[in-house]
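To begin, one chain is listed below as structure tokens, in the form predicted alone.
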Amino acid sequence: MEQFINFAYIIAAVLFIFGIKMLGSAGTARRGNLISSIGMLLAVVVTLMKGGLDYTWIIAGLIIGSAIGGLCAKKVQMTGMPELVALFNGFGGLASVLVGWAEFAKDPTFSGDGGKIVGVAVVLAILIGAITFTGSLVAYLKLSGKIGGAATVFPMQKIVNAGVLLSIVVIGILFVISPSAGLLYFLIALSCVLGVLGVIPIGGGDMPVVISFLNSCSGLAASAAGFVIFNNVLIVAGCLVGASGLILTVIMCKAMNRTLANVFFGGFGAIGAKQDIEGEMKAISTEDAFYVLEAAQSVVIVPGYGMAVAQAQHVTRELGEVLESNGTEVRYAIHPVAGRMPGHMNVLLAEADVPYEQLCEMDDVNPTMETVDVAIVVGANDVVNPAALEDEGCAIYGMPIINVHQARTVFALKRGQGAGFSGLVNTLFFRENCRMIYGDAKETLTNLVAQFKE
């Protein structure tokens, strides 16, 4: 039976690898997710074949977990998906903490197979898992608006964080040398505190990077838990999630022209930028915008979090279709950090059945932006702010953006004149070639579609 289970684990690991590989393309992502799910189902089923398990608790956990998961899938709107991902990351970390705690309760002296190595694995599972849990809860509260989204900084913050981390290292070493319940509880408590302290100074446009990094941490915590209980498939799955999450984090940092250290220790979003902007925002009616779009030969649509809030992805695709039927070339420009989580806009547009070939990356669309007749910005803000290119005193200076300001005409769809998630006013809205269309994005786009159909 043990050989059969290990062979099944190898098959599951192969399915994980192929599944993650397929997630790299929008056209194969759904199939890749299904393949990875099948691999996890196989791993769970064969694990349950091991002897000595209390199936009463397992069945109770399956029922409760399935009910919660099904309810979330049914009730959570696409606008709440970043918060849900943050929570899932956090509970993955909490599961690793519980595994480490349970192993200590089963063998308080680590006298079994593995000895002190198991003790080290327990410390890592608890450390990474607890940081992931509380850090993800803070990210959830920020993303959901239950606490302020801006960075929270206080005097000597970095010194305090370093002191907490050093204390964790010392307690972890003492715990491995001489395990005790008191040291374990101190380790859990300090790790939870470090998770909070590590995320509160991060805000604004950095939250997608935080979500990606915490996802990586949840994988590393799971891998450490795999070493604790000597489970090969958990080690492999955790390493895959940890590595892929870290790669995605680095890619997103590169897209923002920043380092990971700058994201976590730079206090981004804490600075209230004093912007001296000349000019005024000029509004336009949907009737006048219709005439401009009717004559346009090329249109680029740039989605942002505002599109998710308005749930306007379906009518955005409908506008693209009527523009194409009018002889207009339509593309969708996706910034790597648009929205509140990695791939947020891709998920929304895929849900609306926007053709994959029309989705363009920032580097592909920018060189041709000067030839675009109309750029339609649907709820995006920081990722199209020219201040990132022009204002050295701006908090997002140096971040690559989608250069919609180079298009012949820009229509910016916004509810009002508020700043973006980073707290910065978008200088694009004051440009001569930019016109504001105020109101709910879904209603605005529906009005434009209706005029085309008439």
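Because the structure is a prediction, the values reported are computed rather than measured. So that the term is clear: the rigid core is the largest set of C-alpha atoms that superpose within 1.5 Å between two forms. Positions refer to the first chain, counted from 1. First, how it differs from the form predicted in complex with its partner chain.
Core-aligned CA deviation for residue 107 between these two forms: less than 2 Å. Core-superposed comparison between these two forms: the C-alpha position of residue 249 differs by less than 2 Å. With a cut-off of 2 Å and the rigid core superposed, residue 157 has a Cα displacement that falls short of the cut-off between these two forms.
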Given for the second form:
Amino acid sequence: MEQFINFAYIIAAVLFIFGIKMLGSAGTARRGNLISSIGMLLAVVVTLMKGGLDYTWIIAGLIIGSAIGGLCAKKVQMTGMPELVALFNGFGGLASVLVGWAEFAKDPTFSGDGGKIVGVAVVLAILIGAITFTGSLVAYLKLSGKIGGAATVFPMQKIVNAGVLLSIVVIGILFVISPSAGLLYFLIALSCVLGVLGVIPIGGGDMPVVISFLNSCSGLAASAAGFVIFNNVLIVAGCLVGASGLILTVIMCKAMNRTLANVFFGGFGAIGAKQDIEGEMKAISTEDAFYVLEAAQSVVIVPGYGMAVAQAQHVTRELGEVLESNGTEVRYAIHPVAGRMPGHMNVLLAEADVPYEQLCEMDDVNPTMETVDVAIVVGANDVVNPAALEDEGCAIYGMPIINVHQARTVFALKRGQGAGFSGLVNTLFFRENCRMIYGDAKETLTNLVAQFKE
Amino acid sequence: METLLLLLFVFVLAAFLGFELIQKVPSQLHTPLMSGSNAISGITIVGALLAVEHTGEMGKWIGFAALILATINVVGGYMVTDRMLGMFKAKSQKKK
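Next up, can you give the form predicted in complex with its partner chain of this protein, since the form predicted alone came first?
Next comes the full complex, this chain leading.
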């Protein structure tokens, strides 16, 4: 039986591998997800065949978990996706912590076959899992606006973090040498604290990096849990997730021209240096904006987090449609880190039925920007800030941006005159060719659409 | 010790495989890839199932909690990814 189960685990691992591979390209993604879910089902079913399990508890747990997970997945709005992914991620991390803990409860002296190695694995599963758990919770709270999204920094933050990490290492070593429940609780508590400390100094604009990094961590935690119970399928599947999550993290970092270390230790967005900018922000009414748009040949729409906040994705698509029926070429330019998670804008616009062909990546749009009549910036800020190209002293210098400032006219939809998320003043808004349309993005766009329909 | 080395070997191979699998992902798939792989990380569910067998009140409760959390991660993760990818698909179909 044992052999049969292990053989089935191998098949499950193969299904995961195919699943992830297929998730990487548009045509096969949905089937890939299905295949990987079949792998998961297989892994669960064969595990249940192992004798001596307590099925009453298992069935209860499976039902409760499925109900909660299924309900969340059905109910969530697409604008709420980043929060949900963060939350699921956190649950996965906590589950790994508990698996490590349960192993300790079963064999408190690690006297089994694995010996001290199991102890080391327990420490790792708890450390990585707990960081994933509390880190994801903080990310969830920030994303859902339950706590402020800005970076929280306090004096000697790095020293405190280093101190916590050092204590974890020391306690971890002590725990492996002579396991005790007290040390275990201490370890769990400190790891949880480290997760919180690690994520609070990271501001909302860096969330895509954090989310994909935590995703990677949840995989590694599962892998560590695999070493705890000497289970191949946990190790393989967890490691695959860890690796793919890391790749995504690196892609996100590149899109911001920053290193991972810089994101985590930079405390970015907390400092708002005053810049001197010439010129002033010029407002335009929706009526005037309509005349300009009506005459435009080519329009590029640049969505950002503000579009998600205003829930304006549907009306954005409507505007795109009326513009098209007016003979205008419409494209959507999407910055890789626009929004709060990787691919955030793509998901929202897909929900609003924007045709796939109209979604353009930054590198494809930028060379054509000079021929664009109007660029409409819907709630994006830092990703269109030309200071990133020009001002060496600015915090986002070097980050590739969508060069809307090269378009003939720019309309920036914005709630007020305040600085963007990063705390930086956007020099785009002071340019000669830029006009501000103040107000709620959704209302403004609805207004524009209404005028087209008249 | 031998088992451990074997497991480490598997781990290292899986890491390289993971890096190879996803070299170039179009940005519109970033979110589904993330939530889909997030669901896979719920494989801890297997560990949780095995933990429930443990005798002793404490271990059982811990295993039970782990099971619920991992199940949420797995079921929710797969379903929401499927829902998302369904939207992508419906769109390209609509676009004749």
